[in-house]
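Listed next as structure tokens is one chain, alone, in the form predicted alone.
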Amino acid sequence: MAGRLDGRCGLVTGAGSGIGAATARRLRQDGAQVLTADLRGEVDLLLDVTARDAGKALIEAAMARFGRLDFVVPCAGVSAFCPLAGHSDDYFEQVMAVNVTAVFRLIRDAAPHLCASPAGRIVTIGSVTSAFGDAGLVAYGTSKHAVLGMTRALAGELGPHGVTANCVMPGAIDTPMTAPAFAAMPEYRTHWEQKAALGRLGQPEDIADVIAFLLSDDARFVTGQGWMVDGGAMTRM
């Protein structure tokens, strides 16, 4: 929607492809003013956001440019298909490293900002394994869990400042981070297919398209909720 967003400044992280890509375009379609980061692609910073100090330099890149900061949205990612027995220390680290510590960083460094903002939002990107579990998915399962129940918390304690957070939780979205698995297990690309009541895979654009809602003044009193996006896959056996 031209112009719900005019004069909002935020980041999006995770913004080189995928999800996070589709939301900085959203978001500036709507007029907000966008500062993107990821590992690689065309974005603003190219950062690792695992990196200790990379929530301070976001924001600090946020203020330099926009001045003030009024949203966040890390969407920045890892997920693979692994069994229990190749979950190496390494892998479940690295997975929480990215999906959780990140996140909880850049919100964290945000706050005080978003708190000063007269319409501070904060959306996650959580999953459908934010409120089931899945085989082959425990480490990704257990960070997103983490995510939901961040976001919920963040709701509680920012609450009181005006500022909204909202969890977004996708289904299987056809993205450059879930390919890899559909390419190598066709069954399981067609399993999701099926399983949707809308009878397809999630495009990145849909998921954009609430993120964007959630943003926005419509979604002004909402706050501390898991939105799941899956096409109504979870609704059927």
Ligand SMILES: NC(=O)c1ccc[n+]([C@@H]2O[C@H](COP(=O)([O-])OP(=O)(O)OC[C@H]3O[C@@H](n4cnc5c(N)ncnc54)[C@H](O)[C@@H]3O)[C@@H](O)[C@H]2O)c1
The other form holds:
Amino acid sequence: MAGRLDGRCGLVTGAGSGIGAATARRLRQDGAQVLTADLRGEVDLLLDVTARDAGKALIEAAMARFGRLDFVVPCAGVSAFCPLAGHSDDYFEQVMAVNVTAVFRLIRDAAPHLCASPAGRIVTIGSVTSAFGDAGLVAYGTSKHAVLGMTRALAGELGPHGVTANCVMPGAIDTPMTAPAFAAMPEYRTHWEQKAALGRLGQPEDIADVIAFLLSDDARFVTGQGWMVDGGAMTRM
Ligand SMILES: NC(=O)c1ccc[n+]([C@@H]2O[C@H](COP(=O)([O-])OP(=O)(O)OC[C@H]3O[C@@H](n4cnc5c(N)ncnc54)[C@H](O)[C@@H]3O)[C@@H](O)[C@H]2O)c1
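Counterpart to the form predicted alone, namely the form predicted together with the ligand:
Following is the full complex, with the preceding chain placed first.
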């Protein structure tokens, strides 16, 4: 049976772990060719997305391998709970460097190739903190608001070239990113399980499946949107 992403080629960063790894698996199952990158893990390219030339290196590798670029999914991200008083300049700048600047550079450099594709697609990874706030997440929430704003602006600018841009905004997902907080504060895990209307934490595959939909032709008329994928947690303030 034909896969819904047959013939599509693209990039997933942060693919060594969690949501990015699940996304690369899902996209390949759907027929896409995927170049994966991360600081660590079983990926095609080991690199630091904050390096100034990382985006260019990734795109060159994808063009060398595929000869085209149809989608980018910049999934690499960092998060940790940190009280405001612990937000040093370096901490704030590092969160912004990974979660915002690296995403911007990759998309900017990929844009000409995405515009040349018959179905260029961008899916960024925001968070419920793209729309709401939480204590201990000032830098992270700032970065994820920025990602949603970036995605909306990209949709407006690249839409006339046939490129869609959407932001997936996960709730609490069971990945190595959340594991330390859940281990240190079991009540925090229970809080999120109970807060979700669907009564559980998300799994990386819950997010990967929505990303695959947004990359597919089924989502061809969808752009500039934030997609909250949180099991209904934010329906229960
Ligand atoms: N887990 C959640 O609850 C949750 C919720 C909302 C949003 N998100 C977002 O989803 C995305 C994926 O997170 P995850 O939960 O899968 O976490 P994760 O820690 O499992 O995966 C993140 C990956 O990004 C990589 N990475 C970090 N900095 C990098 C750098 N400088 N260069 C290259 N790679 C780098 C890490 O090595 C890691 O493999 C992130 O953008 C995160 O902010 C996660």
